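Have a look below at one chain only, the form predicted alone, in structure tokens format.
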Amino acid sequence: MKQNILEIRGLKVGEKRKEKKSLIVKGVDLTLRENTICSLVGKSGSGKSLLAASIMGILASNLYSEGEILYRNKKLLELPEEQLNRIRGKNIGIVMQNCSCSLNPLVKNGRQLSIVLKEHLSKKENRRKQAEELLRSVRLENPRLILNRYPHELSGGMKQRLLTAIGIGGAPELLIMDEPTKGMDVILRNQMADMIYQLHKETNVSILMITHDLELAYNISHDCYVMNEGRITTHGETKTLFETTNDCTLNDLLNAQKIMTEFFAV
């Protein structure tokens, strides 16, 4: 039986206000089993990305979190910053959704990837060779050429794959992916879905995938949680959940995606 790699219990995220507490995430419970892909779906503004930021300990200064986030039974919200830094990247990686803002436009791609490798790999290892292997693992061709270029010289899909390579640079066993197919056309979405699934199969990395892309969630995730207005409204095994749901939030999302698919198919 698979063990739980991540457990979230009663997580609340709110704004720091003197006059009253303003909650955005309102008591979320979520469990991610090791060696699985778990999708977290929901409408924009439902609190999905704040949940990811809470796990990594990178909430904005005007926000606070409370509850429990356990990684391998370590209570992340209670750890000092020094200990969290040792877990970030090495044990838990993250791929942010906004690749344009997450990559430094003035620094070559190779340098940005090398920074991660330098942090988590021994000095004896050939970081350049490791960087090329990482780019191959996320299905990027001509890795040597890409490493010598700047982010603006890559397409949106290539930048997203580069961010994924940076996210797995420390060989984490848990990877958080925030909207990995956002803004992609159908062909790029399918390529990204295949890359994520193959990455999971080849490395056994556990993935928490935050996404609007219900087709992506249905095709590659084992478990699914649906979030709306700061709360989990339903969860379960992905295919069973999608095929038997009576959850209003999930049905709304499915109907909206169906309408969009039919619109772009015209």
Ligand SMILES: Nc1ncnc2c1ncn2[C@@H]1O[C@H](COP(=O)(O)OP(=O)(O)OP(=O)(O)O)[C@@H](O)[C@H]1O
Given for the second form:
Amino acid sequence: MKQNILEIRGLKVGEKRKEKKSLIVKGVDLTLRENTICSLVGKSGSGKSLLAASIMGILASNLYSEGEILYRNKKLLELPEEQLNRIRGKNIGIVMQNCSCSLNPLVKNGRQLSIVLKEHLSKKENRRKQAEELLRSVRLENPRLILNRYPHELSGGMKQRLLTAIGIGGAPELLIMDEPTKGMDVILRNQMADMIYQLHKETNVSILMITHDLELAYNISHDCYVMNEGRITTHGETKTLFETTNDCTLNDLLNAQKIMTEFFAV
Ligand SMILES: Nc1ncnc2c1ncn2[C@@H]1O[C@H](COP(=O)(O)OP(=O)(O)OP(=O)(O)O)[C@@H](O)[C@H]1O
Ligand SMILES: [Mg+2]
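Starting from the form predicted alone shown above, please give the structure in the form predicted together with the named molecule.
Let's see the whole complex now, leading with the same chain.
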């Protein structure tokens, strides 16, 4: 039986200066089993990215979180910043939403990657080789060329892969990916899905994958949680959930995506 790598219990996120009534995340429970991919889907604004930020301890300063986030039985919300820093990147990695904003436009790709490697792993002389290997593991061809370029010289899909490489640079056992296929065309989306699944298979990394892409969630996630207005409305084994649910939020999302698929198929 797989152990739980992450357990979230009664997580609330709210604005510091407002009443409890104005909670944004309203008591979320979520369990991620080790060596699995768990998807988190839901309407825009339901609190998915805030949940990710809470796990990483990177909420905006006007927000607070309460409840329990247990990573390997460590209570993340209670850890001092210094201990949290040791876990971030090395044990838990993140690939943020809006990939372009996460890269420094003035710093070459190789340097962005080597900062992570320097922090967590390797000796200086090994870093270049490791950076190239990381790029290969996210299926980026010509790694040498890419390392010598600036972020604006990469396509959206390549940037997303580079960010994934940065996210896994510290060899984390848990990776949070927020909208890994956002803005990609179908071909690129399928390649990305493939890449995530292969990465998971090759490295055993557990993944919490936040996505609007229900097909992606259906195809590669073992478990799925559905979120609406700050609450989890349903969860379960992904395929069973998608095929049998009568959850309104999930059905709304499935219908919306079906309409989109039909629209583009015409
Ligand atoms: N620092 C902040 N202060 C106040 N409200 C915020 C802050 N950050 C986010 N919010 C609000 O919290 C809500 C949830 O935001 P969040 O980014 O988690 O949504 P999401 O589910 O990730 O949406 P999407 O699918 O569009 O990315 C939104 O209404 C957002 O405007
Ligand atoms: Mg989001």
